[in-house]
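Heads up, the chain below is alone and in the form predicted alone; it's given as structure tokens.
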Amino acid sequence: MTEVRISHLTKSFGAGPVVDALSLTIGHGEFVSLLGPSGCGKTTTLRMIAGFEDADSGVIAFDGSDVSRVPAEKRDIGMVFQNYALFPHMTVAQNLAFGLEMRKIPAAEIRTRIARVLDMVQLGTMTERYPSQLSGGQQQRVALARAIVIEPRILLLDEPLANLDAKLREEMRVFIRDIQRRVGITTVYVTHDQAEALSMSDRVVVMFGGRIAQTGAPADIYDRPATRQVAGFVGQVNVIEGVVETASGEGGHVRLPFGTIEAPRIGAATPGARVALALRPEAVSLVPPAGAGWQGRVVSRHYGGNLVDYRVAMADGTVIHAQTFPTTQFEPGAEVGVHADAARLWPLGD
């Protein structure tokens, strides 16, 4: 297991930096996902860790040793690409053997390692098949096996599930995480898919514009987003704005355009200050209309199986997004009472 320490890493292509003075430490055996939209710098960061791109400035260190100018082939990393990059003219066994032969591993050990890793990825009966004879999921597992069979210091994965269908992606998330835990290898995973990052990672690094916007455990990123941008990118969110009426300790009463709420957290806001609060749709419940509380009208309803997705217009025109279990359903046009789980409110920075 290897610690990766990145300090003030910068890379530019043309006018401005793609990665802008990025600093990050990835602990021994940790699974860290770089999450962000296209063009945020996550893949460029991964390629600099791998040695496929040279940094303009900054330091990349493995266990305290600067590898910033060490060639990729000498960094001892395993890489899994989005398109798998398997050799089409080689069998599964030959694809796995290639990296070991380049390292001059004895033939007997090569056979032992290949058998062990293929058993780990549940492809032990497919050693003589060619990539064209495998499904997408099987090719992805071969690519993963090829990356770990060389027993690298660090495993890097660049959107490896992007070419799989939705059901297979879900299965492979669990599979990759299980393999990573069993092997115990330090792993950096690049994705723009929030569900992948949240379900697989020890820590998520959210990036925008070449910079880190927030780093934290998946639950911290989802339930306690640092900014509007993070809240809006990671999951669905209602951002409700109001004015603090009273403040006590960390919480206070907030007057909204369509009602009031007692929020247990309002940051450092004082009475009279404007605040923006994040409220996830699953923290909103709908009930038959009553005389007190928030009132609204259902604008749309979309049935999604385990959840029903609603948009509800409040009296001032604000639209609240709610996701509820399908036990009780309201038709578009219905008047409803809207309840928010105040404990799930989180104050947002800029």
Contents of the next structure:
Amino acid sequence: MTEVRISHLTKSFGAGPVVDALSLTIGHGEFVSLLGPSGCGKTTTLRMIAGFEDADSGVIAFDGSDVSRVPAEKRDIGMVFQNYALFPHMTVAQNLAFGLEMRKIPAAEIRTRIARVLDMVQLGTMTERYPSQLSGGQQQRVALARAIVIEPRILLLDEPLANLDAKLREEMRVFIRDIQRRVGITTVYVTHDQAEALSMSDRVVVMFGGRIAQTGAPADIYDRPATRQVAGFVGQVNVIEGVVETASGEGGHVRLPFGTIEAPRIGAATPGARVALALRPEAVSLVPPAGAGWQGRVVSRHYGGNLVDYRVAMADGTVIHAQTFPTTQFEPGAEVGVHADAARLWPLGD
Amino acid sequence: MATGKRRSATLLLIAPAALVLLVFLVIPYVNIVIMSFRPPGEGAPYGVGFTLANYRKFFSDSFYMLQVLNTLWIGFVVTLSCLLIGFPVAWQLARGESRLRPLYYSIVLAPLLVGIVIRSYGWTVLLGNNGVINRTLMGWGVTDGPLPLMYNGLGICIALTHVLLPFMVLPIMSAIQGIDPSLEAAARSLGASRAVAFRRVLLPLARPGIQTGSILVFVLAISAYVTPALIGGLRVKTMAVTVVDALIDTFQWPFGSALALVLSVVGATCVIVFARLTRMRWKVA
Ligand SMILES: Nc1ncnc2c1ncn2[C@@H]1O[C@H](COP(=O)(O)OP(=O)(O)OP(=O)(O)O)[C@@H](O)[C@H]1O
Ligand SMILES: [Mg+2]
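Next, give the form predicted together with the partner chain, keeping in mind that what was shown is the form predicted alone.
Once more the chain from above appears, this time first in line as the rest of the complex follows.
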């Protein structure tokens, strides 16, 4: 097992830094996801860890030793590529044997290791097939097997599930995480799919424009986003703005354009200050109209099976996004009472 | 029936190509085969009756055998030098990141845009005893007399390599363009040095292009006429030159036909052997 320590890593391709003074430590056996929109520098970061790209400045260290001068082939890394990058002229067995041959492992041991790993990815019968004779999901598993059969110090995965259909993608999430736990390997997983990052990772690193916006456990990122940008990128969110009327302890009474609310946390805001509060759609429930509380009118409804998605226009025109279980449903145009779970309000920084 | 209809549509579609092949390839070839078994004629392309004399003449005179070997040797040298020079060029064109790539591409294609006679003539200007290269070398005092660059196999090989280079570069380039760049990264992450990744992954995947390019260049080199005729002059002759001599200068049409056929058969055999030896053992669906 290996600890990866990245400090002040910077890289630019001509105009402006693509990775900007990025610092991050990934612990022994930890599963860390780099999550961010397209072009935010995730792949570039991964390629620098792998040794395919030289950093302009900054240090990458494995278990305390700087690897900046170590070429890719000497870093002992297993990498899974978005398009799998299986060698088309080699069978599954030959693909898996490649890395072991490079390590001068005796043929007999190569065979047993390949058999063991192929068993793990449930492809034991496919050894003699060429990649072109496999389905997308099978190719994906061969790529994973090829990366772990060499028992690398670190496993790097670059959007490995992006080319699979939704159902398979969910299966593979569980599958990859399960194997990672069993092998106990330090893993960096790149994705722009927040559901993937949240469901698989020990820790999620949210990146924008080459910088880390927030690092934390999946629940931290989702329930306690640091900024509007993080809140908006990781799942859906209502950002409601108001003015603090009274503060007490951590919380306070906040006046909104369409009502008031008792927020348990308002950050550093003092009475009179403006605050922005994040409210997840599933923390909003709709009830039949009552005299007290927030009132609104359903603008649209989208049925999603397990959840129903509503847009509700409040008195001042603000549109609130609500997700509720489909047990009671409201027609578009209906007047409704809007109830927000105050415990789920979270103050956002800029 | 539907399939019957489709079949007649297919026939219609290939008919023009088939007709062209028949008129311009099959009929002349059959004609040449027949002619090669004719005795020479007086005041006519060939005489009456059939004979094996033309082939006997070929196989009994080691002069012609040597010429075949010499032609094949030139073909081999030209193919090899086109491959050695062309592969890095193709690589650069396919993978290079330079903004000048379109320029390089047009430089590679340039020889194809100028007529072959002019190109070969250009080489005589460069390679001749009184040519640019020799005058420069002597002017600098590097050599006392002119280097023998023309009227020999070396000159033919140099000129043919230049003339035929695009036929090597283009297929290899398109093969390399078809190779996913992340395959090299994958090989390296698995512990292969750049050299090993090249040998084990990139080279095998570029092989179809190398094979196509080599066959094209080899076939074009052994059948080339203009370049060997201009550069080799009267001293060094390839088979193609001798065939034309026989047909045009000495009017030995039947013997010329026999020579041409031997050259075709030998060339085709080389290509088949080469294709077999470098056959791909895997398939891409
Ligand atoms: N070799 C390169 N030359 C020039 N610019 C590059 C190169 N590689 C990446 N970039 C630029 O760097 C930025 C970050 O690229 P990177 O591939 O790291 O993004 P990413 O976060 O992986 O995005 P995606 O989710 O789309 O894969 C992009 O703007 C990209 O255009
Ligand atoms: Mg990427």
